[in-house]
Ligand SMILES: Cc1cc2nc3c(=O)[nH]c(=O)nc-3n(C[C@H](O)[C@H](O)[C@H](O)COP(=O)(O)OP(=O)(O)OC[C@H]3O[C@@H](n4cnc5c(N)ncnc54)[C@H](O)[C@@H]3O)c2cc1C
Amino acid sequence: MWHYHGSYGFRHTDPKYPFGIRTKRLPDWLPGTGPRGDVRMPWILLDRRGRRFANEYDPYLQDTGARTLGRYDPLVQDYAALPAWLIADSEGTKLYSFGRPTSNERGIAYEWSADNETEIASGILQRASSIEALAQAIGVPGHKLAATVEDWNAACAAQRDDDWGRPPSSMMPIVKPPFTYAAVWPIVSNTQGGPVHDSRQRVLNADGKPIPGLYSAGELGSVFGHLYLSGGNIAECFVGGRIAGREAALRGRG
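Please give only the structure of this chain, in the form predicted alone.
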């Protein structure tokens, strides 16, 4: 029931814009082949203790990026990365727009600025003059944040992320103030969760038995629920819908 796909992104400070804003869509890459080699990502993500907790540029980031933010931390009895903190330095902030708003609701739209300055002015992104000021702003001890940034910069120099395996070509150091930061949250792009069904599209109860008269089709309880299949979802709608319709019609005759 929990399956959905999405990345991480920002909340708009204007309540009239009700949607989450995904980070810039970077090219997807395949496990074993890596990204193109010319794609740079200027930020890292930190949990609320000031530590990196994942590869910020996973394969299929727009579908998988949200998942790492949802880990429940039993040590603190809370979700340690909700929200997570995105941080970058001034050089990275100049690289490109950090956000990529999308919306299909009439009358609601937002265009992210090319240099991120509009978002800094509106408070979607914020600035800190030093690592110490940044630590205070995000509520973590200064020495912990300094150690995290120092470790990250050393990894960038070595072009190797031994902690989380981020692609070397994407890695950029965080050195030059002022530093940009923002709270980021899971952003839902596509839902594929739903109740479990059998090959006859009959919805099953907790004991694995069919619920009389209840059927599902398409992405509701998709057999591809843990993945994102693009056009494969459409095929599932046609096939599953036909099976469910046939089963329902046969039941009606009986």
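Swap state to the form predicted together with the named molecule from the form predicted alone:
Just this one chain is shown here; partners and other molecules are left out.
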């Protein structure tokens, strides 16, 4: 496996629910075109030192969102944003469900409430009455968190995020208590990997030489890796399968 795709999200407090829960799936967008103008994201993400560290609404977030949480900080010999902290104010919390659970396992399902209140009651989300209380809860000095929030609110007023390039239309200030917060983690939605093959779908050994008679087709060993394929899987299945089949048939003949 050489890569996984995923965004960021929550852990359920009920141990019987074994999956991560992605944040609400906002429309993906691509550089150059920008996101839809009416999409708002009420939260920002902070690292463990209380600083923003990424564009919370990066292009193709369902693939790229998890990546920024993975930075290892050699200065403190620990991961800088594992977990990261999602924070929002009371206005933002009313906007929509923060989480969008998905699972495919029979008998395991979770419905997130429309106003996030059930999750606040169950502890998936938490509530703090002031910035000072929030800082204490996430283990960050109060003045640092206050400065981060102040900078963010100024960026919202100016409609410009010079630090991380958050799309202006998505920006919402964090002003009105109580504040909502939660630990967020990388969420895996798809993996990319498998044996390496050449353009004739022949599986290669560790020295890059074809293993006689062994072909691959489909998503296994996909040509896609560094970015989400966005609909290209099925096409690759058709193309790679046809090539592998032809190669195998020709080999049999001769």
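Numbering follows the first chain given and starts at 1. All figures in this text were calculated on a predicted structure; none of them were measured in a lab. So that the term is clear: the rigid core is the largest set of C-alpha atoms that superpose within 1.5 Å between two forms.
Superposition of the core reveals a Cα shift of less than 2 Å for Val188 between the two forms. For Gly9, the Cα coordinates differ by under 2 angstroms between the two forms after the core has been superposed.
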